[in-house]
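The chain below stands alone, shown as structure tokens; this is the form predicted alone.
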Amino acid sequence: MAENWLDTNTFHHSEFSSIDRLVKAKKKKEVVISLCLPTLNEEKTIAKEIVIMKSELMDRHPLLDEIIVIDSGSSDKTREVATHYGAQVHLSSDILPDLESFKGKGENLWKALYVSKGDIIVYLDTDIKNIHHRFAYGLLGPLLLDEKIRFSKAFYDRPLSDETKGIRPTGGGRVTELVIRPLFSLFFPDLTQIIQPLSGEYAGYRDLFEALAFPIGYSIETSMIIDIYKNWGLEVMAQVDLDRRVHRNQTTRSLGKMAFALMQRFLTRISDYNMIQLKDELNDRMIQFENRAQEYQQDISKFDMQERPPIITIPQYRERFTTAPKKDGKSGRKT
């Protein structure tokens, strides 16, 4: 077990609060940085997120080069609001239209690689009620200032938000503690040092993301951590304390569905790595029960195990991001 990782690769966002320092490091590295926001019916929070990131990290400090929204087909005004406040907005199904289209967070993140231009990609969820630009610069700090770090992940206190009872100071992260941490403890003890493996905020270099398979749904974060660990090791990862994240919380039934999808992906992933042998295919349906008028009725949810391959294997992507020589002789990308 890499026992020192928690000490050497864990940071607090305040260590990177000098954004001018990050801008200088960005210029020295000659990198482009893209902020990518996956959305589905987020009209209540998307405007504030875009305004804060754009005003602080584009207008005031030139740290971000673009803000891109990838939408799954919102039925509210998410896309209109995001466009109004200056983001580049794409409907997920319009990206790579020759391929079969799916709906899910992982699908949006995968397609963001095709429409963005950054050498570094920052992914942030869009339901954050206490959004602050530290959510972006905090994740970028280790990538810009430490040559070894290729991927950074957020952690924070996650209070429970209730419309009637207000905010309780703790209690979030239930699926992590009940599902993912026990599984990591059994199969990947090193990864237990990641405080919040399911956090939806992370950043990394394009050449890392483009080599990963992306499950289309809930399990993208778990899959990503395992694949990075198995292919590059824990030392290329960092985690950053962003203090606090307030967002809408899921019901226990919804968390059960999420836990099912995560366990389903986890078992197939460790089977892919020959860590276990699955003699039969896993069931793709989560079976729950509802009490309706004193009668228990089955509620069955089907989970698609569809996974996007590493995007570097897609011919359209390789054509769009062909490595080409720069004038100074250094390699670069054609976009």
Contents of the next structure:
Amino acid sequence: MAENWLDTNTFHHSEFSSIDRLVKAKKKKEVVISLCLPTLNEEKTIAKEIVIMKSELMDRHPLLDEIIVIDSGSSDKTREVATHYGAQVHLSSDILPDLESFKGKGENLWKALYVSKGDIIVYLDTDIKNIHHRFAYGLLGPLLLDEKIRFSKAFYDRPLSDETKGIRPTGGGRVTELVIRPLFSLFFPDLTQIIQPLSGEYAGYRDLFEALAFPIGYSIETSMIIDIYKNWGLEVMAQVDLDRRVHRNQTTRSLGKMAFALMQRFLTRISDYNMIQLKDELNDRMIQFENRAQEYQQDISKFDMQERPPIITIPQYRERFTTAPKKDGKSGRKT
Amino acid sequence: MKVNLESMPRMVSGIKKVRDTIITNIVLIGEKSAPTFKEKGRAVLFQERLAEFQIDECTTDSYQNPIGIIRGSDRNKPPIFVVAHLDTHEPYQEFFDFTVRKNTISGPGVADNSTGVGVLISLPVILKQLKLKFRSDIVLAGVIQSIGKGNLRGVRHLIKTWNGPIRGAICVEGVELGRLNHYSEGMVRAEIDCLSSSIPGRDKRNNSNAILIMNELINKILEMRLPQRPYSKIVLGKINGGYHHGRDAFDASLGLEIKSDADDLVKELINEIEDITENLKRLYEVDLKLKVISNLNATRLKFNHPLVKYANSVMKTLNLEPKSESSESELSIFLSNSIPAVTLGVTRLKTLNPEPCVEIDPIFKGIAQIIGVLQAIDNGVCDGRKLA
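Compare with the form predicted alone: the form predicted together with the partner chain:
What follows is the entire complex, opening with the chain shown before.
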């Protein structure tokens, strides 16, 4: 196991609170930074997130160059509100319309690569109740100030928000501790050092993201970490303590579905990497039981294993983002 | 000495350009819990934000009121204060979730007084955006321990320990846009607690019901004769008591407020209620206590004082209808120290339930009126004038 990684590649957001320093580093590197927010019915939280990021990291400090919302087809006012506060809003199904369209967070993140112009992309979830600009500058810190870091991931305390009782201080990250950490311990002990592998907040360089396959649904975070680890190694990754993230609590039942999707993806991935051999295809249905009117009834959820290929393999993307090399030898951008 | 009233509408559009920073400040301040006596987290954030905005000076006074100073160009001019109380009525919670929508901000305490404080700490950014300079120093103060049992301790201390004269002051409240408070009635707030089981050695079977005793106390207060002039009023504002449907109540409490134009009358009335309380205590052999939790003297800036007149003009230029009422807040402390002051509201309250919600669009006019009045004071509208 890479023993020093936890010490050398773990940061606290306060180390990057001098935003002017980050802006200087950004200018020196001549990079463009995009903040991408995947949404589905987030009208209650999206405005706060856009307003704070825009005020602090665009108007007051030119750290972000654009805020992009990729929406899965919200039935509420998410898109209207996001547009009102100045974000660039896209309906996911309108992006690359020639391709078959899917619904899911991974789909939105993948398509964000096509519509954004950043050399660095910051992905943040939009259900964060205590959103603060540290969520973005904290993740950008290692990418801008440490030459070897290409991907940074958030970790935090995860108090659960309870509508009736306020905030309960513990209890978050159950799927991490009961599913992902045991699997990582079995197959990728190095990755157990990542405190919150399922956190929905991460940032990285475009040339890294464009070479990754993006699962459509829940499992994007797990597969992303495994793929980066296998292709570039642990040393290109950093993790940043963002202190606290208050989020909606989920029922054990829905966490069960999430765990199913993660295990399904995990097993497929390690099979792809020839770490195990699956003799048969995995079942794509999660079977749960409910007690309705004194009878146990099956509740079956189907999980597609759809996955977007690395976007660099898509001709329209290559057309949009030229491969003409920059001075430093890295691929340049047409847009 | 005149304010350029014609520039006021233009000012509103200038302020709108920093809309996102204003909303951000209201949200960040509001999400930090700050019940009276526990304002530290919010006070630290207040200072951090002002420091981030590179205000000329940022400090706390000896009472821990956070203060920021925008330096003026004339060292001989006394400073102008802009204050907003930091504390809220909401009990402590680790984090309050605020929601921003297309034209509203909602969350616990948003109206009283996160919007006021958020606007206050946005002033350095707004003044910079509008390229406005002042001759006087502008002192931005978030005062602690203001409401309820705080009894305006923060602002009292701030003024008492301030070294030198103060040219004038504006007190900022989240709502209601259009308020122009320039006087305070004499006021006493008191709590009366009745405990019928706490007399040592008393036979519990003979306990009197605390609710019934409180009921008798209320009846006696209602029998009190109040003069038509000077104006006076007793408000029975809150009551609590008992524990179980089927048991005599051992405890009850009553919160009341006495208001009057005349300080002597307020004293007279509270003394009378104290006498009633003492009589009932003896009669029923219960522990019945009256405790004064806050008091204020009647103070007034006359309606024809130039500051009030200019504030009126500024508001009318912005199509606001000034509404004058008594305000028992920081204002009364400034006025009782002979410092000309007014209280202004920033925006409109949209709803109170399920949680307070304020409108965003009126905020820009609300800020413009504050700046207009600030300019009037800086131009000397209060200089050399007596309060009344």
